Structures are given as structure tokens and as C-alpha cells.
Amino acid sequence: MRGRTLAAHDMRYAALADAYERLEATTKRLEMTDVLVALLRVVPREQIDRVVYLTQGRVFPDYAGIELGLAEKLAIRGIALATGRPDAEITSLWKASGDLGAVAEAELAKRTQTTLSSEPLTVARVYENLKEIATAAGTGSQERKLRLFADLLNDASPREARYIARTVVGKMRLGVADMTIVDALAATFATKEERDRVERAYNVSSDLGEVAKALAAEGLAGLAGIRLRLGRPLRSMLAERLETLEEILERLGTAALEYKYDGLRVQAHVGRDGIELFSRQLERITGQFPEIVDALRTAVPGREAILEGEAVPVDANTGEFLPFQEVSRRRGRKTDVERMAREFPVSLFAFDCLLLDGEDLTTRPYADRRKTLEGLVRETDGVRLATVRTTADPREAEAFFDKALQAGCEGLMAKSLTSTYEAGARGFQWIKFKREYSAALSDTIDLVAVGAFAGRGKRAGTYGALLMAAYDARADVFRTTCKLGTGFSDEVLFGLPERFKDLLVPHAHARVDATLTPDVWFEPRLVLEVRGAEITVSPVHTCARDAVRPGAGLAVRFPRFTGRWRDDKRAEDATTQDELLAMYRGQQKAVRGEPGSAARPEGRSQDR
């Protein structure tokens, strides 16, 4: 591996860890964003994707579900190799600072000498060492692995060695997000008002290194060649919420209600030559529904097709639909699945066809997309259509929403029949509809957990409180909108640290905006689900600060931990803040009792 002439387009990786340094050391999006931009310029056409691979902490994109995470022993047992330390001093200085890239930078630098033949690192080096310990597998691929890990070491910097560390454990700690580097991409090779064509193609994609190699060599013209194709997943489309059905049709006029089910959001890529599935977080999830695949064969023969669907789990004896807890536990496993499988079956509830046979669908309206679903998939148990019903009539409407209630389903989708297919966004051509939604806030809700209280008294030695905050869409971060510390079981309460741990972050992440102080803060990516009473306005939380009252934002009142982990979910699909703002308008119509409020009509149950 040593030995090599540094070619002309081969860039030191010395550059790379200055500029993550640098992103490091801010937590403003635009200073980050200059950085990259600065970056980008600099970097070789040949190799600007695995430097946004890199950047990103990875070195495939998330779809191709290769993980290079190594474990933390093993990259334990590096560092020691590296530095001649012993592993148990390794660990302990590990479990003293929670940052293996710091151990990796602070022992590097008490190294008195640098050997002999070391010569500098470059990203194409870093790179292919990286590479090769995502995808070395067999009988001693884990000594390949350390040994791969200790060769970068051994000519590595201690500040490079820093940066080294923490991509192979998977916790880069820069705060930087996609959207961070969409806007990056599209200030180096195009201008601020291109940057939609920049993010139109990562979310057609899903693959920020391919984006970046296209404008590089390109410009924006190069974007054009970027294109759904089968066996690379979209970014999924998102929806808005509103209150009552009235509304949602007053907005939408006449549109296509859907059975909202409860269950795990799945793309399904179906080829000729094989099927793969993936999840709403563009996992590749194929091996865990195997019963899906098998009907998937059957139901769409012959074609080549990408659907949308939901993942349910059906009762094989009466029929009826199973806790979304059902289908979570599927999630991640690699045994055991074929007799879960026979236990708890899934259904995949098709809503939408986006590719077929090669053409690409998403640029037609709803209507045309759901007429050639219908025409395209052979229902079966295993693969079914989303129920559906067009009307503009809120009292047609109000009775369809009744019978999805009672089939067991959360609620309903409203879709504008107008609406193309945009990946990655989320807007009011989707919008979701649940009973709950209306008045008090009964419904539940999708937080992001950004940081913890420590307990005290019974709960001494584990957090007493998260801190949970709302998604800014526009803004790309998260706003703090309550502090959760009732709906824990003690089991759950006293493993949040260990749940927590890998989010650690010494400062409060670049993508969360919080008036609190947390004693912890966390990497915003756990998702809980969350019940409360009624939202107010908080002169403490930031989420929607300003928009009710100056200074002031929105609170969840008396949250609750429903003991449900939004795994399926990624940060950015967690409820709004343009969510809750809509709910507290919302409330206070209701309170005032004007029309289109979330009051409740005469005469219907309470309990929804």
C-alpha cells in the first residue's frame, strides 16, 4: 500500500481534516457552507465524490446499505496497534472522553518519532483502505480490517488521525447535513437560484457523490443524465397535516382520500431479475419482508416497476390489521425471519407507481399514476391497493373516514389528484388526517430528542428528562418545543444512556436551535412518538418562535412518552413546527368556536 507516486490529481486528505476542523469548530449553517464551499473548489473533478462520501461519514451512499462502521473494540485494538499503547488504556481513555477520534489524536500526537517509510495520506488512500474494511467479509476479514484501520494510522497526523477514528465508528460529529451540501454543491457549480435542479437530483438519487461528480464534470447540464432508475431509491414524498376535512378540501378541492395505515412506509423495486425493498431511510430492508418479495413475483409479472406502499402487519386468522409494534420488530433482524414471517405476516398496501417498465412517473398527476397502479398490480393477500376514495363532499368524506377507522387503520391521506410525485418534499398537495388532530392536542406526535436533563432523586444515575425538539424544514434544524420525562418504564428510563451514548455531542449540534441547557447534549436522530395535553405558547422553547407572540414560542404541554421509537423515521420526517403552529391555530379557532375549527361536530364520539 506504501510506496505509491502521489499522482497530480491525488489530494492530500491533510486538506480534508483542516476543513473539518474548521466545520467542526461552527455551528452556523452558512460559515459551514462557506467552508465546504472553499473545499469543493479545491478538490480534484476525479475525486469530489468520495470527498463528499467522506464528509457525508461514509463511502457509499445510504441505499447501497453497506456500513462502514467498524466496532469499537476492533478500532480500539487499532489505535493500540498504531501507538503502542495497550488496548486497556485505550478503552479506558475511550470511556473517560466518549470520542475515540480525540484518544486517536491525543495518543498519535505523543509519538516521539514517524516511521521510516510513511509518507503523506491522500483521499484516494484513506478511501480504498476505507472501502476495502466496509466490504471485507469471510474468515479473516476482521484482522483485515484492523490491519487496513492501523496502516492509515501509522502515516496519519494526529489531527487526521482524529477524523480517521471517527469515520470508521460511524460519528463524524461535524454537524454537517445533506442539505448543508446541496446548498455547498450548488453555490460551486451553479448559483443560489439553481440550487432546486441541485436538490431535485440528490432526491431523484439519492446520491450526494453522484450529484457532485455530475457538476463537476458538467455543471448543471450534468444533471440531466441523473435519472430514476430501478435498484436506486428516492427520497420519499412527505406530507403536510391540517385539522379538519373541511379544510383539507377546501385547500385541495376534489382529491383522492386514502386509507391511512399503520404500518412501515416500503419502495419497492421490482426487476426482472430480482426485487429489492427499501425504507422511508433508504435502507435496503429486502431480507426482512421476504414474504413481500414472494408476492410482489406474483403481483406485478413480468414488468419492472418501482411502487409505494405500506408495510402491515395482518392477523392470519381473522384477517384484521396488528400493531405497527408487529412489523417494527421485523426491522433489523437477520434471523428468525421466516417464522415471524409465517406468525405475523405482512401485506404491502400499494399507494403509488413512480417507474415502469424504464418511464418515470413522478412528473404525471396522481390520477394518472394511480390509474396505471390499478392497471399494473394483480392483488393478492400479500399485495394489495390502498383503499380510495374521490369526493369533494366533507360529509362523504367524514363517512369514508369512519369505515377506515373502523378497518383499523390511523386515518386518512388526502392527495391533490393534480399532484406530480416530488421526491424529498413535503407540502399541502399530501396532507394526513387523523380524528386526534382536532381540538386538544390528543393526537400523537414524532419529536426529535437533542439533549437530556440528569436525574435526580429516584431517577440519580440516568437523564430525568430529553429534551425534545420539532423539525424546521426551511431552516434545515430542530427547535426545541418540550422536556419528556414521563411514559418511561424504569427499564427504558435507566438504558436512555446507553440508548444515548453514540449521539453524544459536547456542545449543542449545529442543527438545533435551543434557548435551554440541556447537561447533555445529543446529535438530533432518535425519533419518540409523544402524547400531550394541548400546545402553548413558551417564552423558553424556540419551536415557531415568533409566529404566535414576539419572543416567544410553541410548547407541548404534559408530553408523554407513548414507549413508542420512531426507528422507521429519520430526524427530518419528525412532525414540523409548521405542524404544531397549524394545531395551535387550530386549537385557538376551536377555543373561539369559529368555522372550519377543530371542533368537534354534534352529536360524534369523543373518543376518536
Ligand code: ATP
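This structure is a prediction, so every number in the text was calculated from the model and none was measured. Residue numbers count along the first chain shown, from 1. Take the two forms, superpose them, and find the largest set of C-alpha atoms that agree within 1.5 Å; that set is the rigid core. What changes on going to the form predicted in complex with ligand ATP:
- Core-superposed comparison between these two forms: the Cα of D155 travels less than 2 Å.
- Core-aligned CA deviation for F60 between these two forms: less than 2 Å.
- When two forms of a protein are overlaid on their rigid core, residues whose CA moves 2 Å or more are considered shifted, and Y127 is not one of them between these two forms.
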The other form holds:
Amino acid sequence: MRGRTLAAHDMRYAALADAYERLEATTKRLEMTDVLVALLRVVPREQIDRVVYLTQGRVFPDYAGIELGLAEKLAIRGIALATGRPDAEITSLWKASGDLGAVAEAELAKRTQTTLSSEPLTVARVYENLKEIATAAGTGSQERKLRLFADLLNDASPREARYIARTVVGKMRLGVADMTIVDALAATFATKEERDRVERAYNVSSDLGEVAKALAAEGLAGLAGIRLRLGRPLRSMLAERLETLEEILERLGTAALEYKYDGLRVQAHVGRDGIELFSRQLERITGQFPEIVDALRTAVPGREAILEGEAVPVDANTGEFLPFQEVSRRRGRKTDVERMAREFPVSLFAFDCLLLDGEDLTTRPYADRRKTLEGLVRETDGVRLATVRTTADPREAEAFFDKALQAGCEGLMAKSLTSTYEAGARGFQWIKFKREYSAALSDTIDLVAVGAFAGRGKRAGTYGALLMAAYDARADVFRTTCKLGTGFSDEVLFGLPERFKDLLVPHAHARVDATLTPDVWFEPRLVLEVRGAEITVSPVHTCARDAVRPGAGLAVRFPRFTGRWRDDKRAEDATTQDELLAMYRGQQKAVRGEPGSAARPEGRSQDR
Ligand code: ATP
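After the form predicted on its own, can we look at the form predicted in complex with ligand ATP?
Expanding to the full complex; the earlier chain stays at the top.
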């Protein structure tokens, strides 16, 4: 690059730094748009995609998964190298201000002479260097990155250094939202009325650089070439919310009601040569979910498709969903991911098909897409279809909602049968329905084991889960509130049949009230300390039945054995259903901010 003469289309980086400074000086979206329009107007056509990426603080579109993020330590060395200051001094300045850009700028301003070979920085050179910094890999790559960065600083003005340093560490943070860039692109290359078309191109491609390039080359006509493509995620369609099923059905007429799974939204790009998974934020998450990739290979063989679904961890022992936290920890080393994928495997509940063998299905009605999805996916444990019911009847919808809660889902997603897939848009074509029938559970509770389910797989030969109950002191009966399958060490787990052998009874004990049927029943005697995430309403459990909602009891969600057997307690000393009810109500009040909300109701047996 060095010694090159400046070609006519080589824009100076100073023009960008100038615009960035003005962007930083305002928080008003309209002013930002104006600054961007002024910039875009003077950018040479062949550089516009780079300018857009640089303005976003990156060198590639988000979904490419190539981050700049140079380690701060290395960036500090780069600044030290370019300014001749000791590393320690730059480090302490950085610790004081927290902004490497400001440090680079201040230190460069103190420089008495610029390097002899100094020449003005161009967008092309800055972009190429940054790109290499982002992609360099293998032996010697750290040194190379360091040199590339120091090289740029050598030729940078203090103000340019501010933005280069911030970009290099992945902290550009100009506060320019993607939609502001969309506004600016529309204002530069089209009319206000045509903004939606620009936004649609962005929603379909998730790539503002590509949109800018197409617009700069051919104006609006250029956008026709931007289509859904395998390997490049589209922005997710979003839902509105309504408070009752009646309102929802009034709006949609006959609608498809789907279970609303509580997990992570996944956009799966299934190609013949490979599979990529993207999150709702369009990050590449393929490496985090090897089991979904494997399952998709079997479920969608020999086809090319973009599917959308919700990934949820399922407990192999209880068949129930597990809290998503078990999965969200899955970042980091490959071996950890593989271990966690074995321990807490997730299933993908597919709910949409957006592309099939090169054909864009987003413009087809929901009903067609669902049919295509059903014809395409061969269901396995790892990939299933979202449970759906089509109805216009509020009573049927209500019953289906109960089933969804019973299955451990958080509610329903109602979808218009005729709706197309509107990438990136939130509207009433999809309406979510959740009812806050849950309350956080901050303390441990003590529950009585009244039965057990046989273990499968790794737990064959012992119990997979215990059926747990709270005590109803008035009726002197134990009523169920959860299945407990988590929190047992292997030793305790395999000792369970021995521990319970003297308590086995051939059918439900007379003092046990349950609708579930475990494989074995126990005399209610042993008390276990349990930590749960929240109390929710569930039609399968009998604890405090009908108290909150007709036909439903209280369930402890995501219960986990703390490891403590409460041998010091009789079964009658366990947490009572009234206590659970008080906790539920207290928390509900606390959530609503009502006065007198008792977060810790009096007389709870487990308060210690
Ligand atoms: P939003 O996604 O609407 O911004 P949010 O992140 O708070 O809001 P929720 O209110 O829980 O999420 O609801 C929307 C999410 O529900 C979707 O983004 C998706 O991840 C999830 N989901 C679960 N089941 C379905 C389904 N059957 N169809 C569509 N989305 C579903």
C-alpha cells in the first residue's frame, strides 16, 4: 500500500473521522441521518459498502461472524509502539479513561514529529488493514495484527487514531442504529416513500453494505437482486401481544395457535454441504449446538432449507423442559460445549420454513409454509414440529392454552393463516399470549417424595425422577407439585431404590392426591430440600388446586434437589400448600407493586 499514489476513488479516512465526530456529538436520529447522507453523497460508489461497515464499527456484516475485537493488551502495545511510550503508561491511561480511542488520540497529539514516510490515510488502506487484523490466524498472527495496527497509527492524525483504535478493539459505539443507516441510504438514493423497500432489502439480507452497494450502483432497481440466500440470515419476524384469547381470535378469525416454547430462537440454514445456525441477533451459533446440527442432518436429508424454530433443553428423565440457563452457559471451549450438549441436550421445535431448495417461501401464506414444513421435516427427538391447533373458538383456544402450560410452555403464539413472513417486522400477524401465572421462588422448600418414575438411558436401573408433594394440613393429604430429576449426585441417584425400598406401596397412598401416575408409589415419609425457579400454575398438579385458576394447581418450576435430605422433618413438617399459595400470591403482588406484598409469608416451615 505504501508509496502508492492516491487514486481518484480512494477516499480519505479523514472524511469518515470528520463525520464520526459529528455523529458522536448528537443523539438526535434526524441529525445523525443528515450527517450520514452528507457522507454517503461523497463516497465513491465502489467504496460505499466498506464505508457502511466501518460506520457500523466492523469490516464485515454481522452474520459473517468475523469480529475485530483485538485484545486490549495488544492494542495497548500498538499504541505504545506508535507513540514511543512505555506499555505501562498507556495501560494506566486506559484504566483511567476506559476508552482506548481517547488514549490513542491524546498520545498521538503529543507526538512532536510525524514519521517521515507518513501519508494521508485512505479508506481503502484502513479497511484492508482492519480486514487483515480481523482475519489473520495461525502462528505469528498476533505480531502481524500488532504491526498492522501500529502502521495505521503511524500515519493517522490524532482524531483518526481515536476511531481506528476504537474500531480495532470492537468498541466503535457511535450510537448509530442500523435503521438510521437505512434512513440515510433511502434519503440518499431514493425517496422517503421508498424507504420501506430499502428496509425490506436490509431485513432480507441483514447486510447494509450490500444494500448500499446495490443502491449506489443501480438505485432502487438494484434492490431486486437482493434475495433470500442460504447461509445469510434474514431478520426475524416479531409478534405483538394481546391480553385475551378472545381479542386475539377476534382480530385473526380462524388462527393457527402454536405452543410458545421458552428457549432460544434459532434460524437454521440447512444446506447440502453444511448447516449453519443463527440466533435472533443473527449471530452464528452453529458451534454451540452440535446436537441440533446432527439432528437436522437426519430430519431434513438432501434438501436445502431455512427453518425457524425454538431450541429448548429437554430433561431425558422427566421429559420436561429444563430452564434455558442450562444452555445459555454454552459458550467457550469445544469440549465444554460437547459435554453440555450431552448433559442438557436441546430439541429444536420448528415453526416455520422460509426457503426450500432455492425458492423463497416468505411471500407465501403461513398455512402453505406450515404444510411445507410438515412435509419436509422427519421428526426425531432432536427436531420436532411446534405443536399447533387451528381454531376460531375461544373455548377451544383456552383448552389448548392449558395443554401448552401443562407441557411446560409459557403460552401460545397465534398466527394469521394468511400472513406472509415479514422479516424484521413486528405486527399483529403473530400475536403472543402469555399469562403471568408464575412467581419467583427465592427460598428453598421442603417437599415429600410420593412416587417415582423409572430411569431411562444413563439412569436405567434407578429412578429418573421423583414425584414431589406439598402438605395440605387441613385435609391431612399430600398434593403433588413437581417432578424432581435434577440435582442428584450419581451416588445418591443410584442409591434411591435402596433408600425408598421400605416405603414402596402398590398404588397411590391413601394420603396422596395425584393425577400423574408414576411407576412406583411411596408412603409419604421422606422430605427433600428443593430449590425451584418459580411457582406456576399447572393443570397436572394437585397442590392448591382451583385456588388460582379452575382446574389447575400450583407447580414448582425447574426444581432441583439441594442435596439435603431433611431427615429432621416429618412429612407433615414439609412446606404446605397454603405456604406455596402465599408465596405465589405474595410474589404476584410484589411483581405488581402492591402494598403489603409479603415476599416471605409468616410461619413458613422452611424459614430457618
Ligand atoms: P420479541 O421476540 O417479540 O421481541 P421477547 O424476546 O420478549 O419478544 P417473547 O415475548 O417471549 O420474546 O416472544 C417471542 C419469542 O417467542 C420469539 O422470538 C421466539 O423466540 C419464541 N417462540 C416460541 N415459540 C414460538 C412459536 N411457536 N412461534 C414463534 N415464536 C416462538
